[in-house]
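Encoded as structure tokens, the following chain is the form predicted alone, with no partner shown.
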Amino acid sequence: MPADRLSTGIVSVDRLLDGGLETDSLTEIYGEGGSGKTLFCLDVAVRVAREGRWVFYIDTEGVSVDRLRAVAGDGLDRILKRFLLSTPTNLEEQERAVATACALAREGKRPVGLLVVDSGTHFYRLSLSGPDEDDARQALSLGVADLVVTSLKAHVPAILTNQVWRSVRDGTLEPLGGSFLNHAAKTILRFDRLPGNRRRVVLVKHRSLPEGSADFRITPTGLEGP
């Protein structure tokens, strides 16, 4: 039996995920700055939220609260008693943000929607090739197995966006975080940017569908299809 799915809002984005996101794995979103990925959480999150169900948005670089207001409209009063916003300073604070977004989640005493974690590796790149990498490498496995089993168990959908760095040897954009994150996540987005306002995001990975892509529009007030 097919996993439910998550409607992103997005009519050529739910085309290419057959129906949205998965309900019950992490899906893992990459890509170079300004390429959508944040705005695409918050659009999703808003759908979420003014559907009655809780959003725990883990921001560690900085959400645009004139961006949230645009994307929710009239209903931004409304959206926010739904919306549960932690914004760690280190990656310690983030780990223990996860947990508890996690534990909560799994509780069941509200009905969690979704659960977002933007950007789960910019903490662990600041640590990369220093003294405390180990740690940081460690404490960002224990983060996304908690989001894995939480997802599973309780059936909530968990976003995870993620830096990238760029190949030396063919100049190819690769995501953060290694084989570990990028066999974690059942679904991997990678978002492009094109000319002007126009976004494409591009199915590098499923356990159920082929490769593809999807372009859409960033425009004031949220993300539409192309």
Second form
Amino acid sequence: MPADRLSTGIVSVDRLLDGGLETDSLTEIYGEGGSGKTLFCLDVAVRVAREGRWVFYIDTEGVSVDRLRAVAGDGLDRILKRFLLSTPTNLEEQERAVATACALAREGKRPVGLLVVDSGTHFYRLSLSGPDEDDARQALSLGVADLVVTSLKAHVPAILTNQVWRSVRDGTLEPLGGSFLNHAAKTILRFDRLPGNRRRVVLVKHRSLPEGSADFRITPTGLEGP
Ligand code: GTP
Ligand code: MG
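Switching conditions: you have the form predicted alone, so give me the form predicted in complex with ligand GTP.
Let's see the whole complex now, leading with the same chain.
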């Protein structure tokens, strides 16, 4: 595995990504509800915390402690000691939480192994087509830019999950967040639902790898390759 990768713990996905997530750039994950974005973030976060590094996790949707417990097993208490969890209730608070997490990561006083914003576009979506749309776009862009710079400078992988809208033209699922986010994220993954507990990760964009896909399964204790 290249040194600049963070293993996802899912063999098929690591193979797709030549070892895992890039540690100096932003990874965007988009996909419809229930496609596994949150479970993936929790799975990777638990791996990082288990190794003793800090996870800064910004959760806009109410992370399931039950689910975290299932993934973490007996080690939940120890893992929670390495979790800095923020639960913003609007986009302004989200932007402040991102700024704080990024500043702490760049400061380097404690070993930070992962930055997560899940979902990055929940509050943004609520502002679309309203009077605050421009402010929302700006707040999202600032947060994304902060994640990009921090990941690069502090060598901390960053994940931002993104919601989707369905194109009326051809019915495809498109990510929110506009072209800025699509350029800022150096890796873009789309999660698709397959029957039952199966899911597919499609590598939509990467700066050094071809497009491709990998499957995984949702199990009671985490995510696994096929
Ligand atoms: P949104 O946040 O709504 O966009 O969805 P998401 O992409 O974050 O989906 P999430 O990661 O929350 O995945 C939820 C999927 O995992 C759903 O299909 C659930 O049915 C499934 N799921 C959640 N908990 C469990 C579990 O303990 N066991 C199994 N087998 N499936 C689970
Ligand atoms: Mg989710």
